[in-house]
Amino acid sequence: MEETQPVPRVGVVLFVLKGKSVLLGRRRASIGESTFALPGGHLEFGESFEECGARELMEETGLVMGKADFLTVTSKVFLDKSKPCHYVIIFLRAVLADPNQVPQNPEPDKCDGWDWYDWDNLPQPLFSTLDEMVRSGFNPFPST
């Protein structure tokens, strides 16, 4: 039997902003276990980035996404895992349809919970891709 090569996957991740805060959850997954990460997930066939972001935000937090904008894209290879993987990650900036919504945790097997964190005082440790962005000086907030 011929061994198949791993193929890149596409993820869509959201910087959900509220004031000067961003929504983060502590991961419970093989990649990035116990790190703080943004909501997001895999792009499904035929979905737009915005559709994927809205679906993942609802599935992971129970929140309804409002307006979203494309921010950036990264390409990350995770070689230090038992099963190496490669992700192309689309980052969107989003706001909530109703700013008074409260995040829930409908997937407790994947996340310890969601909360708002001040951008200038983020919790540690951050998920590797997010950590690299923060260290590079990336800022998801619109310039004024």
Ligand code: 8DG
Contents of the next structure:
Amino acid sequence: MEETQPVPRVGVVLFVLKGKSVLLGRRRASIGESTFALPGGHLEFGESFEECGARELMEETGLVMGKADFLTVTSKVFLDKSKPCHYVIIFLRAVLADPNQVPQNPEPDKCDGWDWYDWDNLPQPLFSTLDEMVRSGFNPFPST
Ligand code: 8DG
Ligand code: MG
Ligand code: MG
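Since the one above is the form predicted on its own, can you give the form predicted together with this ligand too?
Expanding to the full complex; the earlier chain stays at the top.
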């Protein structure tokens, strides 16, 4: 039987912002194990980016997404795995529908828990793609 060629996958990842803080969780996953990462996951068939972002946020944190805007897109190959992966990631900036909602941790096998972190004092280590964005001077906050 022919080997199936690996194909790029699409992900939607959210910068959920509150004041000067961003929502991060420490990953329990083969890619980026133990690093602080943004909520997000794989785009499902027929979903808009916003629908995917809202669904992943609910699945991973129990939070209800409010308004979301497109920020940027990246394309990255992860070779540090038994099976190489290629992800095209759509990054959205989002706020919560109700800013007083408290994040839960419904997927404890995938994440240690979620919290708000000051953008000027981010925890370490950051997930590789997020780390690269921060180092390049990327800022997810709306310019005022
Ligand atoms: P799903 O089964 O819920 O659909 O997917 P998931 O388990 O939530 O996927 P994920 O690993 O959280 O996200 C998919 C890929 O997106 C991840 O393997 C690599 C890529 N990715 C980045 N940066 C970030 C980030 O900051 N956070 C998350 N969650 N994924 C990221 O390149
Ligand atoms: Mg997910
Ligand atoms: Mg995820």
